[in-house]
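In the form predicted alone, a lone chain appears below as structure tokens.
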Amino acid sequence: MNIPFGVKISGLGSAVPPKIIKNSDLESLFETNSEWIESRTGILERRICEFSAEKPDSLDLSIKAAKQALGNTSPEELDLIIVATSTPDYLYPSTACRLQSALGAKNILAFDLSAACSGFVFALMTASQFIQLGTAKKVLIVGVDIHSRFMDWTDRSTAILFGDGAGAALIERTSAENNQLLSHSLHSDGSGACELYLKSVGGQFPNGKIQKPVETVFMNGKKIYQFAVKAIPDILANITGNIDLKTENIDYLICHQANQRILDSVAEKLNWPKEKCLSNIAKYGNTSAASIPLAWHEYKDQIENNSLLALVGFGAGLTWGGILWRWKQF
């Protein structure tokens, strides 16, 4: 299909909050060890959003991570703000209805984005597709999720794998010969819907003793590790043949950051050096919606220049999908 306009990334970055948690402070709350943690999972430690007024939330850090990938651009040159999230401070207003707010982007759309750690590339196309049917020229995006207020944190099996943080991304209109979206390839599958999710339960009628549920995220930690590492060789292999191209022609992966072992075993699958798959779980641990941008923002200078990434998320809902990107270096 001929498009009339192109997209390309003018912007990228990320913020995450100054609380370090490493693997030792967890040995206290379950039994566990830093050694079994990165054995398993590649982590070494993570950003949490310590809870009181005072702290970095969602919004903190969306603005922060915005304003980095908005450079010399004024948000009042903006006509979208997507946010991805599914951890937000407020059900409503919507974040990104408060993050156009704190930037001061005047009379443009603004609304959130929910397919959790599928979130930032769901936006990205979303996003895409505003500015390459000509009703959008600048669009800001933004990934930003706290696990952290919604672990159980007796529970060792998810506790140790979420951090929080917050990535961005601003796009622009270019022309359709020098379109950096290549191709995309995106999926859902509500039957796996309970293999990891998170309630969303207000307060009970009062009716004696007020009560109000905390429910936390579950995870069935073996099924998400084999839907991973089926899923995402599958959408490299759509995203590179809808244009003629093979796998080994991606140059990078820039993959939602969950697990150290899913990176490995996708690499390996494909027999690609580990280099290939690029990785900053170790530092941040698996900050969903945000691990995409957070991991693009930090690798961008190390990335040659006409580079074709591909950048793949999967998480609840069951979602998962893939961009493959040409790299141009802003």
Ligand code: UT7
Contents of the next structure:
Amino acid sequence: MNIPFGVKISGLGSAVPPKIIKNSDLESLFETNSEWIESRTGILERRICEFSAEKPDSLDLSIKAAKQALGNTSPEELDLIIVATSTPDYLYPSTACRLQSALGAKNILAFDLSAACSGFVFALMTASQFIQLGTAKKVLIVGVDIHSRFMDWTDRSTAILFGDGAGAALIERTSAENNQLLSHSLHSDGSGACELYLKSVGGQFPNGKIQKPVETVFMNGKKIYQFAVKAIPDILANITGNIDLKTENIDYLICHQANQRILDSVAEKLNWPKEKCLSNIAKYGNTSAASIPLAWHEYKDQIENNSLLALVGFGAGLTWGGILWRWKQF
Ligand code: UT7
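Go ahead and give the structure of the form predicted in complex with the ligand, now that the form predicted alone is out.
Entire complex below, previous chain first.
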């Protein structure tokens, strides 16, 4: 397809709250042990937003990540802000509108996008299409989630996995010849909604003592695991096949960080060295919509120029999707 404009990435940023919860800290909350968590998930610790009248909340994390991604770009140069989140501080107004105001980005469009752990990939595609059609020149996208507010802190099957964080990217118009977005494949299947969900009444953690919120995350971990280990290689085959490449042409996979065993199983299935699947899950756990930009930001200086990146998200909805991206240092 001929496109009038290309897209390029010109900034990345990330932010996590300071409070660290180690695996051993969870041993007093429910029956578990650090070794089980580490060997079954690869997670050693995660960050959480402590509940206090002060902060941080998802807006604070978004602001920090966004400012890093913007670098010297003035917020006033933006045309659009998209925030991918499933755990906003407010159901409305959107986190994107609050971020727009906090950054001082006037007279632009700002909206949230809800696609759970696939949110960043969906937001990147949405931003790119605004740019490729000529509707926007500079778009800020943020993936942010604060799952700690929506956990049942007595449920060992979910509470071990999630952490809080934000990641951001600045996407800009470039010439069609320099387009960095090479291929994509996005999917939804609402019939899987019952396997991973969060109803819309939240609660708070920790506020002195553990409280069970009214509504918390439900996850059929096994089903989601099985879905992920099939969906990821399929997506990689799709996005490479679209442009007559093979999965071995991918230099790095920046995948949603849900479980180290999921990443290892992709490497094994595709006969890749494990290092090809970039991972920071040990430090942050599953940060949902933030996990891909958080890993991208963290690894950006180690990724060689011109590398072929596969960005793959999957999660509640069910939703899943991948983007093939030609990495250029900025
Ligand atoms: O971001 C959204 C996408 N989410 C995901 O991708 C998550 C995908 N799922 C998973 O990562 C894994 O299914 C989990 C990490 C959630 C669970 O790992 P698992 O290997 O599937 O464990 P399991 O549920 O099959 O449980 C195995 C055993 C059970 O004991 P029995 O029945 O064999 O005696 C569980 O009761 O491990 C037990 N168990 C635990 N033990 C200690 C489950 N959770 C824990 C725990 N600590 N936290």
